[in-house]
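The chain below stands alone and is given as structure tokens, in the form predicted alone.
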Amino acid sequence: MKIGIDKIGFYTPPLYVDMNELAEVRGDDPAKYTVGIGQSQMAVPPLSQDIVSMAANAALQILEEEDKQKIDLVIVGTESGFDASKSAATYVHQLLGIQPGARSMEIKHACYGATAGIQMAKGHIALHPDRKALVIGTDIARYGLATGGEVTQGAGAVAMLISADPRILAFEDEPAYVTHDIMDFWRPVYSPYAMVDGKYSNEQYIAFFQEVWNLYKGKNQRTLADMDAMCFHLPYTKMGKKALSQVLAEADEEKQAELLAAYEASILYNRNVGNIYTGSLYLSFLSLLENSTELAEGDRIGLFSYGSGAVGEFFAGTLVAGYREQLASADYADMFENRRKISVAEYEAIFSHSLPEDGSELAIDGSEDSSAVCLSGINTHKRHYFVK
């Protein structure tokens, strides 16, 4: 039995900021941002969009009545959780409109959540393949104005249905995966930032794909030629270019050339929505879908998870027929092509107006914000939502 991603939505919000005038306004050569980094948008999130509304309208995107019924495990990945008891997946699941009997839970790992959510899931649909799971990753990346983090910030949600019989990719077994007890970033509860140690972390991203690359081809009796394209968790899209560069000379000059265009074609969107950690690797294998023209049926697609911490896991699966049929280009574009571009100064104050943390009740107007899911407000230490 094939077990895998059957549909997959993704959804950022309606506000970036260009990353020229950021480096210009910041004192820096743009190039450091967008050749060195490899960064040329940020999505910026409104007061009216949190990890639970994204991943809703992530969602919302590809759930149809019928998935609502079958649906009884809903995952949310996230490092950006506002509650240090309630999970995020019960709000989404009451959101979406999913049948009651389902579990729902949230998964914290820094950027592998989601990754963890669908080793889940695969487990729960060999067990009941009628069933089907909804996976999403969802995560607000933030660093602080005018820090070293500041251009490799972002937002936005990924979500996958994984079921039997996928009709995007079908997983393939015996994935490689490793844990080792580092300090390369963390954020503590006490702290709306996170800690990083970002030579160290860049250091530690390159080593754990390197294991896990090395334990996957023993297990698999596989080589880079058996890769189509290679797909990276990306918190800058210059990050995972390095860690493939480290493996590229296993392979001849045709392969490597065709592994280095599918790499470029799976960078585009976060190239222009930033970090969206538990998310971002998902969003690289949307963007390589939508992006690659050499991609064809029964093509491996190498997946690398990590998270900080740190684990690392690196999986492949093979595009299944017609998986092109399954994808939403023109909704994509126009989610790129409507979203409004605000100043730097636009983008300061919206970073630093702030959700209250003392208690305090606060209504948010979402009228700006055409998304068909918006945070309303909070009161007596209870956020609310709508739906349009």
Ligand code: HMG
The other form holds:
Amino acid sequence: MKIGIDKIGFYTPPLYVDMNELAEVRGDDPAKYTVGIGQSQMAVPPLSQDIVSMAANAALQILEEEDKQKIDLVIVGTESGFDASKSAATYVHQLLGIQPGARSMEIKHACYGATAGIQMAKGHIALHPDRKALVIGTDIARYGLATGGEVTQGAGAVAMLISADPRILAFEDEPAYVTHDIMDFWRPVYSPYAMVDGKYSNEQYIAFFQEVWNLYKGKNQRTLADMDAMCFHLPYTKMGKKALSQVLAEADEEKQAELLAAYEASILYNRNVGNIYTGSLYLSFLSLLENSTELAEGDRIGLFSYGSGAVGEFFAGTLVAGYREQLASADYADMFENRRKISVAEYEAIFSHSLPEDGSELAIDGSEDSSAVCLSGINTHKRHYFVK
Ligand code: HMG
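For comparison with the form predicted alone, would you give the structure of this protein in the form predicted in complex with the named molecule?
Full assembly next; the chain just shown is listed first.
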């Protein structure tokens, strides 16, 4: 039985900052941001968007009534959780109107959370092929104003329906994965901002990729020549390129050119959104599907997932016949086009405004946010949402 991604949907908030403008205000050469780091725009969530509303907005792009009746597993991967106890998945389950006979949970492992969710969902569907699982990666990446990591911030969510006989990607082969306890990036619960050892995190990302890639090849008797595209967790678009460059020499020139062209298609969305942590790898996969003109049914896509702390995993799947019918390129073009560019000063004001933490009440004016699901306010430490 084939198990894999049946549908995939993406949401990013309606505001963004131009990286050229951010570089100028920070006194940096814009080329450092747009070429050296490889980011053009950074998504900025208004107060009316948090990880729950973004997750629901991403899932609403793909779910039909029949799916809501068949889903009995809802997994939200996030590292931007706002509650150490209540799961973001329960809000999402309710907002989407999924039938009540479902398991719902939040998974945390830095950017690896959604991949962990997918692998759990795969096991669930193997036991219950008639059911469906909803896996969402949703995050707001925050390093702080004028920090080294600021240029890699972003916000958004990717939702995937995992099922038997999937219509987009059928997982295959044995995944390869490793865990090593390292301090490259972390966020203590008392801090709204990530702590990071930037250069070390880059080195570890590459080291984990090389380790799981070699494990994957050994386990599955595959080589780079078997891959038609490689997608990477993208904290920023240059990072995946650095990893790919490590292994390109394993293939002939024609294959190298093919993989590099696929890589360029796979970074277009991420370049204009920023790091969305758990969703970044899957946003890159979606970007590849929507923007590559070379991909064909049956092509094998390799996926490298990395979550600081750290876990690395490499797995692969093949594109299912007719997968293009499941795509929604025009909707994503509209989503990007309808975003509003804000100035660096506006971004700084939004960034510095947070929800009350003392139990007091705040009603959020979502009138400028046309997203289907918005955070409407908070009182007595409880968040409230509305669906338009
Ligand atoms: P930095 O020190 O500001 O930048 O930090 P830099 O000096 O290293 O420059 C970056 C690149 O720009 C370099 O290219 C420069 O040469 C180039 P490279 O040598 O790397 O190819 N450059 C220029 N290019 C053109 N014109 C110019 C110019 N000037 C410089 N004028 C850093 C960069 C990524 C470290 C920082 O932004 C940071 O700390 N980011 C956050 C951490 C991060 O994203 N790490 C990635 C790996 S870890 C990971 O992926 C996990 C994560 O997603 C979290 C999770 O798992 O939950 C982060």
